[in-house]
Amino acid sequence: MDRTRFCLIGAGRAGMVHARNLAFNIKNADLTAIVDIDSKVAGKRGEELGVTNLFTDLDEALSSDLFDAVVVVTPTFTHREILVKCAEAKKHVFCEKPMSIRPEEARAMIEATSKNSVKLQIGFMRRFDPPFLHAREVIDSGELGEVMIVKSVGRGPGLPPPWTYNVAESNGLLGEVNSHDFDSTRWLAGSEYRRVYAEAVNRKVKKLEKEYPDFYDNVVCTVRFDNDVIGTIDGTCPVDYGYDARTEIVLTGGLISIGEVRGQAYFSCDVHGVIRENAWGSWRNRFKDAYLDEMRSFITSVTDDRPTLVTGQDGLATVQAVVAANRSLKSGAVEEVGS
């Protein structure tokens, strides 16, 4: 198989990042179909991308012979049903994060892809970002000794979609935004989560308190891994000042720092000494190249029949940690991950 034909399932903002890459920026991929429950959205996206095979019904799309793989970019609570259907139709699956709401859903997704011998990759693009990759290489080399502490910041400029406001049915901010932090921290620590303790508050979106009393827009987690690496994960959404993804790794022989708030090569200073710089406006800009490289990696897994670099087990591990953190918010206690 020299080229891989794709169907986009879910043509929203995140879906269009992958769609544009597949349609215009990756030479051995073809975007041949789009599925979206809104026919107007599907039509508009199809016109932009040059795709004429448009569907509002997934079963109808799967009954065709138009694609080899799917990119699932729909609300998290739909992932299990969609992925299992695609796997049973023998389609390889790239699934955006978070993998699922509950661990049992993630396990069912892993089982379906394994049973049907199709590839599954989870969209944790930080693993393909050059600074994160370099950090992992330095850690693996041992030149700075062993990892002791990993601190990860994940903050978004605007609110996640409304379906995330009910934390019990969505995992809230920890799932929708900070799942990236849970995955990258685990990856850099090189170990599985043992336990987590979390505190959260709602400070900026008070209008949601009455209808969604468990909603939070600020959260801080303290984590411990099986290899005794410790760390923190903090998230805020919305912060309004921009997109902020930073990581700090303290090792026995040094320090690694990844990322910064500044997002453009712009700096000014006026006669009063006031300095102005530009922050990253969006995750789409900050991780532009990583989104390309993660999809290229997935295609290579499909065409060369290789294991994917971010597996269903990686997705499950993050879901387990997020669920434990939300459980900690309720209990006020340290929670074991996976229990």
Ligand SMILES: NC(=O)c1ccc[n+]([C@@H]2O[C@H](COP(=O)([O-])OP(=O)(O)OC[C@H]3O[C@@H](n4cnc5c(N)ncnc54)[C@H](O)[C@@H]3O)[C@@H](O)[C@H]2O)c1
Second form
Amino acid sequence: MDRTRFCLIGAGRAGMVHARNLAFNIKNADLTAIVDIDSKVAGKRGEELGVTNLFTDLDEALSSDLFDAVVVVTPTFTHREILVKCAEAKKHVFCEKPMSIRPEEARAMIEATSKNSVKLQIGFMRRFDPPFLHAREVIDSGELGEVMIVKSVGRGPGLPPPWTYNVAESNGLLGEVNSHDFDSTRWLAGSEYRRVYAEAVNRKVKKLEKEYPDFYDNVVCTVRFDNDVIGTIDGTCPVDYGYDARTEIVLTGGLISIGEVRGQAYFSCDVHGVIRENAWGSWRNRFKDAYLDEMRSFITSVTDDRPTLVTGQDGLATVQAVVAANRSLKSGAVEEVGS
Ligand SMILES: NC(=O)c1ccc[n+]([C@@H]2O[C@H](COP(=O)([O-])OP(=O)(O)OC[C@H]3O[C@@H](n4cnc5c(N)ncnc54)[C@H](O)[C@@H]3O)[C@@H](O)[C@H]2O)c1
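Would you mind generating the form predicted together with the named molecule now that we have the form predicted on its own?
First the chain shown before, then all remaining chains and molecules of the complex.
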């Protein structure tokens, strides 16, 4: 197979990042179909992307022979049902993070893709971001010794979508935003989560307090891995200053720092000495190349029949850690991961 034909499932915010890459930026891919339950969204996006095979019904799309692979970019609580159907229709699956809400859903997704011999990759694009990749290489080389602490920050300017307000049904901010931190911290630590302890508070979105008493917009989580690496993951959404994804790794022989708040090549200074620099505005521009490279890598896995670089097991491990962290918020205690 020289070219991989894709169907986009869910043409919203993140879906359009992948759709534009597949339609315009990746040579050996074709975006041949779009599924979105909202026909107006499908129509508008189809026009922009030059795609005429538009569906509101996934089963109808799957019964066509229009594509070999799908990109699942729908709200997280729909991932399991959609992914299992696609796998059973023998479509390779790129699935956005978080893989699922509950670990048992992720396990069913892994089973469906493995039973039907189709590829599965989870959308943890940080693993394709040059600074994160470089950090992993330096750790692997051993030149700075062993990792002792990983400190990961994940903050964004917008409030996650309304379906995330009910934490019991969505895993809240820890799931929707900090999944990335849970995955990259585990990847950099090179071990499995053993236990977590989390504290959270709702400071800025008081209007949600009454209807969603468990909602939080600030969270800090302490983690410990099986190899005794320790760390913290902190999240705040919304923040007023921009998009912020930074990681610090303390090693026995040095320090690695990934990312910075200042995103754009812009600097100004006035007569009063006031300096202005632009922060990253969005995950879309901070990880622009990583979104492209993760999709290129997925396509290579499909065309060359190679394992994907971010697997269902990686997705499951993150769901387990996120669920344990939310359990800790309820119990006020340290929680073991993996159950
Ligand atoms: N990797 C990243 O950096 C990143 C960034 C943002 C979102 N995400 C993830 O992407 C997923 C989607 O998030 P979003 O912010 O793009 O959501 P969104 O609300 O902007 O878009 C979701 C789209 O899916 C459609 N949809 C809903 N249910 C559907 C169904 N059953 N079948 C087909 N279409 C359906 C909606 O009509 C909508 O157009 C989430 O899992 C989210 O966590 C990842």
